[in-house]
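Form predicted on its own, single chain, as structure tokens, below.
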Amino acid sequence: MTTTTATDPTATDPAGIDLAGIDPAVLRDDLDAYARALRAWLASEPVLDQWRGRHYPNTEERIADHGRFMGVLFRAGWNRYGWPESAGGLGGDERHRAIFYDALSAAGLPIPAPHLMLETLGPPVVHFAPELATAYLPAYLRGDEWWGQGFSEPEAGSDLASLRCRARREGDTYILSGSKLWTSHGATSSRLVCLVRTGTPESRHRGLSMIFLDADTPGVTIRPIALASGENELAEVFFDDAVVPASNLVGAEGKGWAVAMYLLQWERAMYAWICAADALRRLRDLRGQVATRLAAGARLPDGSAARLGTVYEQIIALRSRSAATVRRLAAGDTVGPEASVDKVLLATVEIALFDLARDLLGTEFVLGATDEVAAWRNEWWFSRSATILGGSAEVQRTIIADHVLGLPKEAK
């Protein structure tokens, strides 16, 4: 079987879809044309079947296999739209990426796990450090590597202004000392994007900088954190005088807070869109499993149909809100504190969906040994963190009350 790309105007892809008449500029400039061509390819390409309904024994095997999936998508060109050509993309904007994630989910395919961090870390690196994006983002899009996000610390989670992990400037390098906790994809990533302190502790957010480094840099130690499910989704990272080139700064020294605030737009918006698309796929999966159980004579708890409808409504509400945010990003607008609404809606969906799976699957959810049930259990465990990871629900609601709704402060 020959592999072709959507950028080759003379090619015919392995599924037999003639790409000869499709100019990449058309797919870049016409969202409908991109969506139609992508959906046709996903529905007809047989090599993709290996990723439908696939389960993995651990995080490491899952993310590595998803990297291989990204390689297939990259060679066909589809996950390159929405990223600048200078960074390995084919042009377009955030709407291309939203369509891409939606189409994968609708086709019964997983959204590759590395894309979650790609959407969070890719845009700020492209914007504030284009030379780093040119050097490293193509390999990320190919699935050859992915990055971890090092923000939280043992005594600094929601209050990032109190970070202590230090980067000391020495000539053309920074010397990193300290630690990070709950580093997303830290256990498997090739590189890390970390928020570190280059100023004094008293400087708070004004003394922070963002830096990009190889995970195997001497002086860097990574210890996976096993979640309740046993999965190594996160890690703690220790820096023992690790030397990093000063050219690896993302943005200017002391301007890391501005980079982090820029990053949050995508963490709130594109991340939420990915999760909503995946939630729709999982809801369809759950409905199919429930139908099978009913056909076998099982009984469901009273009100199950209504709960299925409620979760669907919650997902659609999240998608509606997230779609508006994605369109704003594509238009070049700055999305401020109102993005916290997306985060609250996302947490609501994740808790409700996996609680529903727990209740509808009944004792099978607890005692079942199939890969499908094990996946539901693992996802349920991870969903318990939905109101904490990336900013607690309480903090998000306070931001909405103070900065979006302008509600009066509580009397002291």
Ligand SMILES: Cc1cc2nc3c(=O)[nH]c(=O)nc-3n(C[C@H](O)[C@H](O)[C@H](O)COP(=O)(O)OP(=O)(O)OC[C@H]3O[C@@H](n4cnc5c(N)ncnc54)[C@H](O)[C@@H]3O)c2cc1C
Contents of the next structure:
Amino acid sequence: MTTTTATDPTATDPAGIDLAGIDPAVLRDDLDAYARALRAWLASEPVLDQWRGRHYPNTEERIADHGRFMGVLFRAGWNRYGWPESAGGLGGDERHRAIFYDALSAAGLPIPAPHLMLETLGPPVVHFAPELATAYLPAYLRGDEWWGQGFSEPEAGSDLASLRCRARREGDTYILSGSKLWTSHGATSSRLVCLVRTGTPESRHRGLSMIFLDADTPGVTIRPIALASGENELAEVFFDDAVVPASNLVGAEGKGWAVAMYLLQWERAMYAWICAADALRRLRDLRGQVATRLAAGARLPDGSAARLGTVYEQIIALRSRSAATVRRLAAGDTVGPEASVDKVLLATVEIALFDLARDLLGTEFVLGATDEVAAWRNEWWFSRSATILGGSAEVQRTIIADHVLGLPKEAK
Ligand SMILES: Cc1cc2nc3c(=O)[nH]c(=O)nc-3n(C[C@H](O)[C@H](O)[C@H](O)COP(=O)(O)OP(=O)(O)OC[C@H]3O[C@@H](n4cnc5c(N)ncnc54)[C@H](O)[C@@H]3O)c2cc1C
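What does the same protein look like in the form predicted together with the named molecule, given that the last one was the form predicted on its own?
So here's everything in the complex, that chain up top.
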């Protein structure tokens, strides 16, 4: 790859990472010790205060600042657990990552935005292209770069197997032409992991391959999409005969569908865990704001306390389900169509939580000019996509009906 500099995973290791003086091997092998040490560090490290309750004017500043936050977490060692040492990690499994997300939220800190795509794209790259993971994942964990997922296209979303973006083999390269749509963090990503067609147009899922490329490869154009919230964290990506080394395949040629199905386990399951952790922090914030308003004499709509309780229940249901799924991933189980249950529960939580915030904050939600209220509004807009991104709610329910419950097909 011409435009990329490979990273030595050990190059940025400080002489001794500062895991509160504890032997890294102990934290890798003992989850309770990891959780305790991490919580103690989060509670006592003053540098972290800058990320508590912080709001940003736009997506670019938020994601760049979250990258800096990842740098702090990486240098201290904490976000390296759960990732293999060959890819800049310190060993351990998904349970370390789940504890990490949980501890951040419990400490009133955001989960750094690049971790969302890391959870989706990291595991398949580690599994199917370990040499690419060794070269590039350390920089991701350090927050120096992040990647975008190029699957959806204008005519291929739910029906992903119909995608048309093409990769033509020429010598030891692929030539990419076509486009991708709705690439999260696309405008600021350094690399892209794209599902492309290497077979005939009719080959459906049998003719797909997964490829990893630099976002600044000549012939790649990325245009941010302005969202209703004013944020632009999604992008369109255009490929105009972009040349990518054949060695950048993730998995074998023609086997991209299997890589995509492998990836979906984390895209649905770990994302659900992150949402539950983050939702608990947001619910605590909301309860605090409501208490302040009540103390100032405000009145809440009837039934508000019951709705707060219901949202809490929904988050705990998601968390319970998700904990079981995380344990399965950590044990190396294949989490198939069942991950759709986690996805449906997470969408339920997202919609209910942000609708509750809208209703409890009332007029202030609509007109309030503070950064805090603006953040609630932005996140309310984003929560509308919870039933679409990563596979729509209708499609998830069909998967559950057909492949989990084995219900009879609907009569046409
Ligand atoms: C915030 C956000 C972030 C995203 N990030 C990414 C990303 O990083 N990378 C990426 O590749 N994509 C991303 N996407 C795209 C996402 O994966 C697609 O939007 C999703 O798969 C749906 O595809 P579509 O938008 O083409 O809708 P369509 O597939 O056209 O669906 C339109 C409607 O028809 C319904 N429908 C379609 N097929 C069926 C069916 N068989 N049965 C019942 N109902 C059906 C759907 O439920 C939906 O309501 C993102 C989307 C959003 C909103």
